[in-house]
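So this first bit is one chain, no partners, the form predicted alone, shown in structure tokens.
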Amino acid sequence: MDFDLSALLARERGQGTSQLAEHVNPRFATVLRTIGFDREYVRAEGAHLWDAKGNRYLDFLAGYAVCNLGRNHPTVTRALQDALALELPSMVQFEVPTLATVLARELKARVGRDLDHVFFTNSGTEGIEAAIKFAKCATGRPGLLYARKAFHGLSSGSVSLNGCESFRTGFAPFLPGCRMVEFNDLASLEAELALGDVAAFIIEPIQGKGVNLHAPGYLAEASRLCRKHGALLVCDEVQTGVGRTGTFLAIDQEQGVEPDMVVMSKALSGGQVPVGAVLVRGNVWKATFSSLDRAIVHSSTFHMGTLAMVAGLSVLHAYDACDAAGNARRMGAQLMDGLRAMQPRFEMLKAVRGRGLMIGVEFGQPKSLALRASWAATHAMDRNLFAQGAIVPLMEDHRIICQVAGHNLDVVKLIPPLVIDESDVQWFLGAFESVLESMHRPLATAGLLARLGRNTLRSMMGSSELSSARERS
């Protein structure tokens, strides 16, 4: 009998979000019920998901920064579906894989910056874990150096270059040598490579968590610190990569930045096919694969699978045909302007920055006294409720969905595709401009601890269901 897809799906609908906890990870469940996000959707394009009902949904968050291109892009389809239909072969291991290098060129040629050598991943944070073990072979040194609110990934090594300590918490101890410098300063920077230990400088051109810019020049100035002391600089293009900022790097909006590896993921994907690359200089990499019997002396099973390579190469494609980057700019202006323009009306509304379509919208403590107790009492409850007061009613008054830019932050985080249009940047703004209207209401507290206690609620009944649904089996 063949497999079903369909079926399987008719099936099963309506039992996702228990058979999620049961299955899979119960607290996350718990979570999706409790902030309103438990929606199981059937269709996804461009910068829209549809659920089993056929209500709409605009989607700021991106698969984190992943659909860049928007959901089942028609060319990154295609191409998969051609790959398919050509019965290839992938990951015979011991071959030339012909779109791999193809691939790695076509990187080469828009990263520049006298890169020469590609090593594929599977993720971004396996593009870190490899990046820390090049810096470290390729200069001898142990010491790795991170920022203040640095994210670079979960697995053992990155999360040792985490700067967020609730990423943190249960999984020390860390990799020796790895060593936290303030962001964005360059007295911070030096007086650690000047100790003559540190094999790499690594650093998002914009950081994730918080949405947080350098100031200008602070990378230009990094990468000569790093030179000056014998240490490479490694730019964490992970999400910011493939347009998101509006150049196709972060980097590329910088003077003077000359990284020795650029790591980049998420969006290369096309949100179809896992795909991240490593761009090294040569030197390094002639370090690394120093001789014969070290040419894979760095390597993974899945690295180049011909669809992961597939994804990659259609995503380059569409990227150009589109002009994804331009697009950012335009619809990040307009973002980013509407936004500013509420600032005088809603005092709560501490600031807007960004680039392109990465953005973080920023509260602050009110002045009113009314609103500052408000405040205080949401801060005091838990320091992540507040900025939910805003995803909760995005999502569950007008089907927005988007997120906290990290823990203990009243940012909220838009990362949108980038084939969003002005028709979807209105829709943002008037239901945020809403949103606002509700948050700067004396009772919005209350407002925000009742739908949250509903939901929490909601999500008690589904797990006692659950448990007698297990009592009858």
Ligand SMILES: Cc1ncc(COP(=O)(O)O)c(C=O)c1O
Given for the second form:
Amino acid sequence: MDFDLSALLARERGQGTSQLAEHVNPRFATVLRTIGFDREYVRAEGAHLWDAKGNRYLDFLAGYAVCNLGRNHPTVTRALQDALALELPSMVQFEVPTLATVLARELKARVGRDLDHVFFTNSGTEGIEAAIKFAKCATGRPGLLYARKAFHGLSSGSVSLNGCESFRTGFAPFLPGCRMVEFNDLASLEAELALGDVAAFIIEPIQGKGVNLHAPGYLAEASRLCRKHGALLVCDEVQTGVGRTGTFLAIDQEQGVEPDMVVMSKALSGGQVPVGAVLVRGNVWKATFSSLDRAIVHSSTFHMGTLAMVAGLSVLHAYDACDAAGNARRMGAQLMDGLRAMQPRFEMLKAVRGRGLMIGVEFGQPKSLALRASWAATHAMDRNLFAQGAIVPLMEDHRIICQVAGHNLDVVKLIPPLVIDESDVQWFLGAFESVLESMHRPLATAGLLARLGRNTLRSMMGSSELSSARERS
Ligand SMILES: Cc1ncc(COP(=O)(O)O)c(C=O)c1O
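Mind giving me the form predicted in complex with the ligand, seeing as the form predicted alone was just shown?
What follows is the whole complex; the chain from before opens it.
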């Protein structure tokens, strides 16, 4: 009998988190249930998803900034269907990979900066691993610098460059030679570079964890200091790339940043086929792939798969055609203006920052006595809890998917598809205002705990009755 995908889905859907818990990740299943994210989606288009009951959800997470063009973009879908219909070979390995060469050329044309060659990967973290190896090989040095709160992926090399303790705990020992510098602090950077053993400084132009922006000029000066001390600069544009911040790369908005490598991934995939790319300066490439017997000294079986290359090419085509970066600038400005306009009314709405459609909304300690107790109680219980107080009702009451910006942070992060329109912005702003109103009521903590408690109870009972009661409420 033929493999029947629709029949499989019809058979398997609707079982809640039980199968996830049994076969994949029980802890994650519990988290999903507790925060009310244990929903199954059956269709997706653009910035929206639908569940089996036909409820529409607004996606302000975009699969961790993967779906910059929205889900199931017709250009990407058609290109992938075409590739399958053409019965193209994939991963012949010893061949001339036409599609990879075209994608490399298209990326170079957009990134510029005299980066000569492209190494393809299947993920962001693989791109960082490649950059680590290339930097060590090209400089003959062991040292790697990263910033406090940096996030570059979770494989062993990348996690050695992670600036958040929560991701490091339990995984020591790390790659030798990795040292942290203070975020946005040139003196801390120069002190480390001056030791003369640094192969590369790896940096996100805007940090994903917390949505932290550097001071104007920091990146250019960091670039200059790396050059001065013989270290390479690696810009991690895995999250910020492909228009997220309003230009193709985030460093396109900076003067004087001269990276030796740029790492991209996430949105190049079109949300369909994993793909990443490391754009590398010629001298770094030559030093690594230094002879015929080292021609593929760094490689990976899947790294130039046909569907991945087609995904990347079709994403770039669609990206140009729909002015995704321009829309990110316009919709980002509307969102940030709308959020900032709420600040005078909501004392815990401390800061709204970001660029394009990479936005952080930070809560801060209230001044008024009535709210202080609620703030203190929530933080005393769990440093991760307060921002969840926004995430949970955004989902449960307004069907909006978004996330906190990292562990122990009072920051909500907004990274919607770049194709959102004004009605999506209004949907979010209206919802966020009503969530802020609830959060500014003195008994807000009790309300949040009641929600989490109810969800926990529901998950413990595994009761579909409680779940349907929630749907009705
Ligand atoms: C800036 C940055 N670098 C690297 C990575 C790792 O990418 P991946 O999850 O594809 O390994 C991420 C993922 O979130 C990221 O945000």
